[in-house]
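Take a look at this single chain in C-alpha cells; it is the form predicted on its own.
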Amino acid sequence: MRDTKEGRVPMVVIKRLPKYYRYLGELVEHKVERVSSQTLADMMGISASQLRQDLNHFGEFGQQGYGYRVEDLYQEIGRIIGLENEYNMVIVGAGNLGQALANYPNFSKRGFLLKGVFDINPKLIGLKLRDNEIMDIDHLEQFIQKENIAIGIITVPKEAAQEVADIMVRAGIKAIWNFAPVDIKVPPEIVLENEHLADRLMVISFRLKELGFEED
C-alpha cells in the first residue's frame, strides 16, 4: 500500500490508477471536456461510489452536479502515478519476449526510457533492437550504475532469473519487473512486480471451466 495524507491506499486502488489514466486519456483524445462519475465508472466497470471512494484517497476532485474536468483529472492521475518523472530501464534477456518489450513504443511515451538490452547469447550480442544494441550481460552492473537505471526487466529463463536480479540489486536498481516463471527474492526496499504469463492463462482456464466451456 502507499501512504497519502489521508492514510494508506489499498493496493487494489493503486492497480486501478493506470486504468483511470488510460480511459481519461481516451476522453482527452476525443476532446471531451467533462465527465460524470457515473459515466467514468461505467467505462471502468465499477460503481460510481467505488470510483469516488478511490479518488478520495488522493484528494477532492470534481463538483457535485458538474462532474470532473477531464484534462485536469487526467493530469492529476498522471501526477499521482508519477508520470511527471522519467525512468531509465534495461531489459535482460533478448529472446522473443525481450525483443517484443524492447520494440513496444508506448513505454517511452509514458516516460519509461529503455537504455539498454542485455543477453548472454553471442549470436544476439551486437544486434540492434530499435535504438539499442544488445550488450553482453557481463557489462550489466557497470551500465546500471553509469546510466542511473531505475527499472530492470527480466525476461530470461527461470534458472538465471535470481542471478540477474542479484546483479541488478547489487548495482543499485530500484525496481524489477520479472517475466521469468519463477518467484525471485529481493530486499524489501526494491519494488518487485512479477508477471507470470502462464499463471494468467491458467486463471483464464479456470474461469472458462466455471462457465462450462468444453472443447469440441
Second form
Protein chains: 2
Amino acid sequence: MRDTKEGRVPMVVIKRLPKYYRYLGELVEHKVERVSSQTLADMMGISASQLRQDLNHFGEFGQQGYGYRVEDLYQEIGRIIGLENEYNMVIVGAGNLGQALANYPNFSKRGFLLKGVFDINPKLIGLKLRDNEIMDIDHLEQFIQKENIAIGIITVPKEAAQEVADIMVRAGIKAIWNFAPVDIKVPPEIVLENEHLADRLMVISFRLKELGFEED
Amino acid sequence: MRDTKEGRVPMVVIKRLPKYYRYLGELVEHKVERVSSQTLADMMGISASQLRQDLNHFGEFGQQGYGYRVEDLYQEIGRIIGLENEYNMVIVGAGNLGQALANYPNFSKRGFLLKGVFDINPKLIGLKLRDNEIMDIDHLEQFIQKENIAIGIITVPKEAAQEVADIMVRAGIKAIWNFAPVDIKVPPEIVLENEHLADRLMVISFRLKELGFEED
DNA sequence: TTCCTCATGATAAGCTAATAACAGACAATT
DNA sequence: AATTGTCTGTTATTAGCTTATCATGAGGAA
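With the form predicted on its own done, generate the form predicted in complex with another copy of the chain in the same format.
Starting with the chain above, the whole complex follows.
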C-alpha cells in the first residue's frame, strides 16, 4: 500500500489535510453522499483547483462527471493522515495548559492515547488528573521506554523545555509537541511541532495595527 | 510614522516576526550588543537572505560593515508588531483551556490584558479565576462595548462557537482567536485566527506515518 | 444504445516566496 | 588618511505553490 504517488508532499498540503477531514466529517454527519470539488472548495473558502491538486498528491479518489463520494473520501483522508493507528502520549508539565490538554476529549477519540502526566513539583505528584496520576519527572525516561510512548507533549516553563525534550529523545520518543515559548532542538529524525501561542497573539496584534493605519 | 515601506507585507513574513522577536529577546537577555544577519539566521535555522529580505519590508535597521544593534532591532520589531499598544481581551468558555489561557502570564506582560471571563454554565458563574470572576454569557455583549474589548478568545465547544463569535462581532469586537475545532465565519474586517489544536496532532500523525514508510 | 452534460485528473501558465549574488557603505586598522 | 574587509540593502535567479485550462471518461436521459 503506497502512501504518496511520488516524491514528497509539500508541508502546506499536509497542513490542509486536517481541514479537509474536518469539513468532510461535517458532510458525513449531515448524510451528504456526494460532493464536487467546486462545492467543497466553496464551503472551505479555497479554490477547486487547489483541492483537486492536493488530493492528487495521494491518488485518484473522484469520478468524472460525478464528484467524490463523501464517506469514501473521508475515510481515505483519515487513512492518509494515519488515523487508523494508535499513538501513546505523555504530557510533561501538569500546570494549567498541561491539565487542559490532558482533559481534551478529542484526542483519544482519534487514537491519541494519553498514558501519563509528569511534573517536577512535589505538590502535584500523586494527584489524579482524570485517569492519570501525576508522576515524578524522574520516572519519565523509563516510562517512555516501557510504555512505548510515541508522542511527548511539553507544557513546562521555557527554561526546562529543552531539558525535557532531551530526556524524551534519549528515551527514544518519535515526536514532540512543544508548547513552551522556545524553539526546541532535536535530531532530524524526531518529528517536532512547536506551538507558540503567544506568537499567534502577536500576529493578531500586527494585523490590528495594520488595520488601524488603513484609515488614511 | 509609516508602517510598511510599500504595499502589503505577505502573511508568511508576518508570521515570522514573533520568532525574530523571541530570538532577539534572548540576545538582549544575554547582553549581546550587535549581531549580523548571518549569525542570527544561523541561530534560527533560516537563511540570512530571508532575514534581510524580511526586515526590508519594514525599513533599514542595520548598518553595512557592522550588522544590527540587538537592542534597537528588538525594540523596532516590537513596534512593528504593535506591542507598544494595549489590548483588552475576554475569554468565553471557562473550561480547562479557557482557564489555562486565563492563567497564562506571558499575555499581560506584552500588553494583552484579560478583562473578563464568561461561561454559560451556572455552576461556574461567580467563581474566581485569578483576578477575574466568571460572568454570565448574557452580559458578554454589553461588557465588550463598555470595557472596549478588542480581542475575544473563544474556548467553548464547537457547537456554540459560531454563536459566540456572532455576539462578539455584534458588539464591535476587533479580533477573534478561536480555539473551537470549527472554522468560524466573520466579516472580513474582523481579524480572525483559528487555532486548531487537534489539527496539529494530525500533522504529527501524518509525519510519523510518513517516517515509518521510509524504511524501504 | 447514443448523445449530452458534468466534473475529474493532468498539464500549463501565472504568481509568490526563497535563495543567491553583488555593489556600495561603513567600520576597523594602521 | 588610506586601505582592507565586513555586512547590509537590493536586484536577479531559482524554486515552490496556486490558479486556469482542457481533454477525457463516467453518468444520466431519451
